[in-house]
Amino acid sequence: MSQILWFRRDLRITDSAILSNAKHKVLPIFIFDKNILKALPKDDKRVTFIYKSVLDLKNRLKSIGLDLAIFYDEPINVFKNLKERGFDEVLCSIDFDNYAKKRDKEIEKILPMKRFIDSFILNPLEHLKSDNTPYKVFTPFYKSLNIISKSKSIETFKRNENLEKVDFDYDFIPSLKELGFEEQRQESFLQKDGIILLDEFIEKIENYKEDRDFFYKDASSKLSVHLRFGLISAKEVFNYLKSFDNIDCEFFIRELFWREFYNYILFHFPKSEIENFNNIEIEWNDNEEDFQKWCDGKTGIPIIDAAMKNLNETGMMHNRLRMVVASFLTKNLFIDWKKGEKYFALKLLDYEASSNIGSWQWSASTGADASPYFRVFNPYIQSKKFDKEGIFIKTVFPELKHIDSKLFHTENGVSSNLFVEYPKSIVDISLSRKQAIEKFKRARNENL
């Protein structure tokens, strides 16, 4: 028997389900999927990161006597060709978004597939309520996992060391240019191994609960991109943190399980990818000019504009800022969360369908365990509370470095300064909040 080991979002050789379950002769592969790449701009930063990670995976596989065959094609063409060459089955990790499920169904018509839970800790088919229905609220879901979350470690996959690579042409490595992309500059942390990032994070984890909301501070783990593409597994992160007896990592572990919860929700409620989870029908604002100003960071609200400009330039956004800009889009501009989620899908380096869909629905008060519809983030209060001196805003907008930080936290404060050119806010924060609450009330009553 000869197996195809299809690496997708599990670009590592440790805690690898497919390297653990594989037998005998194997062909490890990675496919630069034309169906996905054709929808991306040529300066997409993720492609540079993935490209370098794939080359690193190839070297790591070589170090254990294997190799990686790299393809640039549509998956269906790759597997039709591989079937003709006598391969028997495909091993891969499982994904739950719509495209992944559709793609795998097509491949399964060509070759048998064995899919494994590899990108997450939990199997969403398990951990149901006593009536065998899925949880919809995080806290009881998390409490039901005490036996896991309170454990000292979670068993990881052990690699089968008796694998043999099949004879194949492993030399083809398309360049980024041949893939249709331009190499993008990467932040330094993206070039570090996941374990190195954990080593750095452990030094500040005891302050994480307090510091994580201050978006000018370097308080996060910086692991989201590595987790998204599987350079390190969630189980490895869990086990690393739990290995320190004298460090309280409970709050971060809880955050790790929020990622599990959103994947669990997407699995059990796949329509939530394209529909309001709570089935409420809302007549959103279709103002394209407002939406484009939000995308471009030209709303006239410093913290919103700085967050969006930074996203567009770096592909990253602090979690607190994600909530602030999402609340602004859905509650103040009253624009459909799906448009914001789609924009994040285009820009975020760590974009993960389940987490981002769940988070956007949370902000829009349409999702599982969502923020109450009457809770609307005031961006001025948020910037004052979590960046009083305007450090983040001034970093993104150096032309505002001489502005009194108090103006950042006052509606139209910066635009009132005669010495800088800055637009007025496109919406009145107080008025738009009241209007949003009334619209949600009306929608809820109409859907009773």
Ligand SMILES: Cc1cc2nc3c(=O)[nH]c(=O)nc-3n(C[C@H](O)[C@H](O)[C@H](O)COP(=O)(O)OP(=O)(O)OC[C@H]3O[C@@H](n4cnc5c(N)ncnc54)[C@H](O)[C@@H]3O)c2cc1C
The other form holds:
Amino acid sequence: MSQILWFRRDLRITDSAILSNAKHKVLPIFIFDKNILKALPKDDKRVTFIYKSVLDLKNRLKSIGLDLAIFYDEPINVFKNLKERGFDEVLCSIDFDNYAKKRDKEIEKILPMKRFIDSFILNPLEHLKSDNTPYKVFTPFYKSLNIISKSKSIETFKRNENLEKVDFDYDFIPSLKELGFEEQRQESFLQKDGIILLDEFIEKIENYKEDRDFFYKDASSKLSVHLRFGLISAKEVFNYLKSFDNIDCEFFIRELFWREFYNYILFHFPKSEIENFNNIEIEWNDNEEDFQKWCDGKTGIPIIDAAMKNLNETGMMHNRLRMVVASFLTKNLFIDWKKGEKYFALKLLDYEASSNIGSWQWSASTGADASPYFRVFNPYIQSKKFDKEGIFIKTVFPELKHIDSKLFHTENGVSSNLFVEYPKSIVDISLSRKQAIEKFKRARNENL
Ligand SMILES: Cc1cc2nc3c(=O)[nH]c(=O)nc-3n(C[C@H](O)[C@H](O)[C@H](O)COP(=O)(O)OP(=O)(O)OC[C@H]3O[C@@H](n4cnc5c(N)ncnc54)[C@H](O)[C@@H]3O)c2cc1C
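In place of the form predicted alone, output the structure of the form predicted in complex with the ligand.
Complete assembly follows, chain above in first position.
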């Protein structure tokens, strides 16, 4: 019996379901999937990150006597070929993405697949309400998980140390260029191991609850990209933090379970990818020009523009800023959350369909356990509250470094300064807020 160990979004050798469940002779593989890659721009930052992580994984597998065969093809072709070469089955972790589900169905017609829950802590099929229906609200969902979230540790997968690699051509390593991509500059935190990021975070965790919203501070864990591609598992993060007796990590653990919650929601309500979860019908604005200005960071509102410019340049955005730009797009510009979700999907290094869809629906007040529709972030109040001195804005727009930071927090403040070229706001914040609330009331059939 020889098994194929298909690494996909679990690029690690610790707490690895497939390395734990595999037996005897194995062929670990990674496929640079042509179907996925062909849809991406050649400067996609994620591909550089994945590429380096795959090479890292290859080295780690070598250090335990295995190796990684790398393919650049469509998965169907790879598995047809491997079947002909006598492989019996495929082991992999479950990928809940829509494309992945369809792809796996096709692969299963070629070779039997054994799939394991490995990218998340919870199996979404479990943890239902007492009436056997899924939770829709985070707090009761989280409370029901007390036994897990309050425990000292969660069992991880132990590697089977008796695995042997099959003879194979392990030498093929396509270059990024051969894959059709240009190497992109990586932020320094992306080059660090997940465990190093955790170590650094331990120093900050005491202030996490208070500081995490101040987007000019470096107060959060920055683990989302590593979690997304499985360089570290959520269980490992959990266990590591819980191993310190003198550290209160409860608030952070709760955040980690938002990731679980959104995965659970998308699993049970797959239509929420394309429909408003709460079923309200909204006539969104189709203003393409406004949408483009939002994407390009040219709305005339410094906090929005800095957040979007920074996203376009780095592939990252602070959580508070994600909430602010999402509220602005869906409430002030009244543009469909799906357009914002798609744009984030294109740009975010940590793009995770479930978290992104769930968070966008939350921001648009259309989701499970959503923000109330009358909660519209005022971007000027947000920047004053969480970046009073305009530190983040000035970092992104060095040309504004001499501007009095008060002007960042006033409508058309910066554009009123004759010495800089900065656009006027594309929308009146209080008027658009009022109009959005009225439109929401109408959509919900509430009295105006
Ligand atoms: C509109 C919008 C879109 C988002 N899209 C994504 C996405 O595509 N991928 C993604 O991983 N996160 C997404 N988030 C959640 C959150 O912004 C990021 O997880 C966080 O900014 C990552 O930084 P961090 O690792 O330093 O977070 P920390 O504050 O250190 O949190 C630790 C981990 O908990 C999880 N987490 C924290 N907050 C959330 C949350 N609200 N929802 C789900 N998981 C959370 C993440 O895995 C994160 O890495 C989105 C939020 C919003 C408002």
